[in-house]
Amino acid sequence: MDLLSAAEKIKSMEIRGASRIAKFAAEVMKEHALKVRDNFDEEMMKASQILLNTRPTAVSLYNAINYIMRYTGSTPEEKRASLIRRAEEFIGWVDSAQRKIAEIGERRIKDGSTILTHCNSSAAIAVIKRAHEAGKRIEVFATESRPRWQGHITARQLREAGIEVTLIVDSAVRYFISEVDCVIVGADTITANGALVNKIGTSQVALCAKEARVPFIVAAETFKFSPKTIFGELVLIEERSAEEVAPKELLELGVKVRNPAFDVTPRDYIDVIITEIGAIPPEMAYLVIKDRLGYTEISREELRFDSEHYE
């Protein structure tokens, strides 16, 4: 697949989900590196920016590119080999992290639990499936996750795994929250202060859970933690096209539409974040960024990519 076609798949949400986007980007970078013959550094930098500009909110994409682009070598072939090795390492990180999150998260689910999930998180689904495979009797409420209906994908994936699933509209969360034992969602970005940036509607789910005293659990690989937020930068919330929300006839009348793809859940609403390195409180997010991601004693200028989309 050529680079521009791959970028369009991410931008159009044919490839969706923070983990899938990161893994796909790593695979694309590896494939592109094999094709580059001249001006290796320049061409790989161009490829990086093209991919980064597709989805500005998901920090997993940024961390994937940043990890891969820390390649070394003095000749083009040495650089190519180093980049390919780092891309393969990142792909392995994605796969192993999800398995570990499933193992750790499953222990948080009691036999007989009813779980609510929002959107389509591969990490959250991995936890739920692992609990089912462990023999625990569980049921799941899955929100539709409008306007892109990612919840339909979640419902299908869980049902195909043999799990009892009830699909509900997003606005019905408060109606059903009294029947729920815990909420499990994924993450697009986790900030240095432990706030969660995730699919629009997540913060409302968290608010309902807080009010009902239902545990709100986030399943997130450590590559979803944002190093830029250490320096006070805000996460840019992507706004998508009006056509995703409103029919053409309504738009032609001049009705304005706002369509943010994500919202921010305060850390006070989060009980625990399940990562591949353990179950941590949101207050530990800074340490994950500093120690796990290797951003120790680093200045803002040293962060490799600072395109306008990340300002």
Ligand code: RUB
Contents of the next structure:
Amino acid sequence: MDLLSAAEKIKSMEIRGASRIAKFAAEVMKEHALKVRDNFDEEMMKASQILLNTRPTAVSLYNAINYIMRYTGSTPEEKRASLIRRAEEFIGWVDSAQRKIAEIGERRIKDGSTILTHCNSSAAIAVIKRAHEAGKRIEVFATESRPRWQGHITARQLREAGIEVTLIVDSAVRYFISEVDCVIVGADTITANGALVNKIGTSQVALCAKEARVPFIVAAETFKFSPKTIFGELVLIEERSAEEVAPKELLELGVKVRNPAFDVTPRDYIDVIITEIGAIPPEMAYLVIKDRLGYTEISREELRFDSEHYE
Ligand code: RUB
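Next block: the form predicted in complex with the named molecule, after the form predicted alone:
The complete assembly is shown below, putting the previous chain first.
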């Protein structure tokens, strides 16, 4: 597949979900590296920027590109081999992290639980499926996740795994929260101060969960933690088109629409973040970025792409 069609697949959300986007980008970078003949560094840099320009919020894409672009070597052949190795390492990281998260997260789910999830997170679903496979009797409330209905994907995936699922409208979360034992969601980005950036509506779910004293659990691989936030950068929230929300007739009348795809849940609403290196409090986000991802103030220059590339 050529680079531009790959980028379009991410933009149009044919490929969506933070870890799937990152893994896909790694595969595309690898494929592209095999095709590049001259000016290897320059061409790979261009490819990185094209991919980064697709969707701005999920830091997994940024972390994938940054990881892959730290290839070494002096000849084009050495560089290509190093880049391909790093892309494969990243793909392996995605797969193994999710297995580990499922294993750790499953222990937090009690037999007989009702779980609520929002949007469609492969990490959250991996935890839920693992609990089901361990023989726990569980039920899931899945929100529709307007305007793109990712909740339908979640409901289908869980049902196909033999799990009891009830689909609810996004605004019914508070209505049902007293029947829920825990909330599990995924992450697009975790900031240095432990806040969660995830599908629009997540923070309302967290608010309801806190009010009802229902544990709010996040399933997030460490490549969802944002090194850029250590340096004070804010996470850019993607705003998508009005057509996703309103029919043409309304738009033609001059009705305005705002359609942010993500929102921010402050760390006080989060009980635990399940990562592949353990179940951690959100307050530990800074250490994950520093020690696990290896970013310190000294390595600021390691961040080869700054936010202007997103604009
Ligand atoms: C998807 C979304 C998911 C996270 C985590 O948004 O918000 O909760 O990406 O998913 P979109 P995963 O559909 O707009 O990409 O755990 O699969 O990485």
